[in-house]
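Next up: a single chain in structure tokens, the form predicted on its own.
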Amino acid sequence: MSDYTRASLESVFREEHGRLLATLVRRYGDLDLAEEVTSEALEAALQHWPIDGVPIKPGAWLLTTARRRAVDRLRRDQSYAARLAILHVEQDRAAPVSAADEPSEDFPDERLQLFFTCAHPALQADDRLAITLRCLAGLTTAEVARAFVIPQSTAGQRISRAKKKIRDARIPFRVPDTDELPQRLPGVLQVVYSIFTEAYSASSGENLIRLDLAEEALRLGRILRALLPNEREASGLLALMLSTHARHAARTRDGMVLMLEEQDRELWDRDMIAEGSTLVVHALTGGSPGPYGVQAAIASLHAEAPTAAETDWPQIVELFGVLATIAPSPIVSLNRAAAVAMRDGPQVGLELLELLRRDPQLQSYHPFHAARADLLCRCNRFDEAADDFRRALALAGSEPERRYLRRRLMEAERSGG
């Protein structure tokens, strides 16, 4: 099989995996069985499609194959079949049969149920991330391990723990009712955004950005937006990720992270920025804005500025003020202080940072010390700045960030002489 054919099949598989898994989970109510027959169907496709060609409806072919494998499995294992029969009876009692419950050749998209199942608040945060990547992004256990720089055994334990919790707690595979959605949707959005933030600013390792993981988060965000087109925060999350990811090609040079004012804006992806800006309008139109919509608006203002000097800092400060009201946190306060410094001068920003210095959450947050060091440099207080750069350097995880902080530390030490 040629590399091109294999890449094409992998692209189809990645697109269809979550959809196929969701349909089978809904049909059989058992995540392990659904995963097993999904894998078998994909393996069968890998054997047949390079010879017979990709079918006109690859998803329907995969679903038919997976269902046949499931029937074979249930015939072989009567005790498994009996357990599933009980599950079906319980599901039927819980929810009346409707037309939507019947098998359909139209291959219904039921991934939204998986989003809410994988992001259920009863699961631990790390387990939610692992099982989302496994089930919705179609990553193998080894790929999940690489994504979070953890041993494969740890990734396997997180996935197994999540499945056990879903099974033992009888967490339902369903989309919450309309009245439950406002409480449950933020958890779903948070899972996808957590995957993106880990990809966008790696907590350790040689690379600042994990491109494949960021693209998976974007793909999940697009699916979520398509499934929930009227939810403004789903638009806001996708807009935030697009406006941020559009700058990824310019974020490092020679293995060193670059600040916004140092980046070559010619490398920014203008189509992605335009798409993000359009979504921001939807996220902020009608009713009070949500935190993702506001963050997306800030990211969009940065991305749309022709030059660093032309950044609309007054509006960014205002938006951070809104964000501090609806989603207050020390990190939001830190970012607002940095924006105020750009609008009103470094001394004003330093005074705001001084109010945050004793916050426990910021003590181990290296961007706080780096931001304070930068403002101290701008005030010509180089010896104090060097101390803060050393604190930031001791806490930074990825090598590109450490190279940047070493450079700034050397500059501060030379200037402080």
Given for the second form:
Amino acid sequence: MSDYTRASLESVFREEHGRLLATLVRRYGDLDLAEEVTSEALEAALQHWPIDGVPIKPGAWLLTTARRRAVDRLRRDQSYAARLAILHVEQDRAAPVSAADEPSEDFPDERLQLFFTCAHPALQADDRLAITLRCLAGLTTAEVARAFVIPQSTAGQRISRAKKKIRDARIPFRVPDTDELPQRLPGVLQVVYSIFTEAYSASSGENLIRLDLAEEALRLGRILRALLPNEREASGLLALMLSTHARHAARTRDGMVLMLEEQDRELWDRDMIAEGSTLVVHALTGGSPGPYGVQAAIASLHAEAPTAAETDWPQIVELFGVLATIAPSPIVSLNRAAAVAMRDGPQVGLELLELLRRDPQLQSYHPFHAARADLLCRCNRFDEAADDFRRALALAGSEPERRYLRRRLMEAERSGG
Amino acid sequence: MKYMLLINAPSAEFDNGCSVEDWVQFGKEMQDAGVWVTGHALADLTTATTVQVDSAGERSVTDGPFAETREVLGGFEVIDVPDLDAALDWAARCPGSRGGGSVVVRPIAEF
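Form predicted together with its partner chain structure, per the form predicted on its own context:
Below: every chain and molecule of the assembly, starting with the one above.
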């Protein structure tokens, strides 16, 4: 098989894996069985398609093949015999493999149920991320381990712990009812956003952004948005990730992180920004906005500004104000203070930061010290700025961020006494 | 599937403000829904006795455990419901989950 065929098949598989798995889990109520026959079906496709050609409905072909394997397994396993009768799955064995006569309704999209199962609050947060990447993004255990920079054994433990709890405590495969949805949806969005922030907050090491992981999060965000077209926060989350990720190519230069005002805006992905802006409109239309929608609106304003100086700071300050009421946190207050400084001048910003200085969370948050140092520079208080850059350096993790802070520290020291 | 709801209070003297009627009502709701299997409130923690048998087969009996443990098991219910979400819903309706108390939901192992 040519590399090209393999690559194009792999992209089909990435698309179909989550749907196939979700459908099979739904049908057989057994995540392990569903996983095994999903990978067997993909394996079979790798053997047959390069010779017989890719079927017209690859998804239906895969589903039929996987079902046959599942029934074979259920038959062989005595302990499943009773369940087999209950499931009435015998007809699956006889179902035709011909793709053309499989109606597409036969392959409904049940990934949303799988999202809610993988993001169930009864699972540990780390386990939720791991099982979501495993089941919905179709990552292997090794890939999950690489995504979180953890040993493969740890990733394996997280995945199997989650599976065991799903099975033994019987976490249901279902989408919550309309009255429960507002309570449960944030958990699902949180899982996807956590995968995205993990890609962006490499706490150590040489790379600031892990592209593959960010792209997985975007892919999951797109699926969620497609499955929940009326949920504005699903649009908000996708918009936030798009507007942020659109700037990734400009975020570093020569291994050093660049602040927004230093970035080459030519490198920003205009299509992604436009897509994000459109989604923001949906996220903010009708009713009071959610935190993802508001954050997306802020990211979108940054992305749309032709130059840093032309950024709509008054609007950004307003939006941070909204965010501070619906999702208050010291970090939101910090960001609002930074935006106020851009609108009203560094002195006003410094006064606001003074009020936040005692917050223990911000004490150990290097962007706080870096932001304060930056404002002190703008007020020509270079010696104090140097102290704050040193504080930030002591806390900062990734090498690109450290390089930026070292450069700023040197500049402050040179300008100071 | 059967789940046990373990009803915990943060201390022996703890009062979460729920009345006897609240508990009676909760029991009735479970029975009316046909999910109740069994359940009991436990007598005061000071009446508890602990038994241990060591490797030599020697039995030791001690008073307690006492309330220095952070959570005190005050009672339990066993319910039969389709899945964890249903069990969590019942746990949330249990008066013991309110006012600082908590309910631990444990699936009952099936062999």
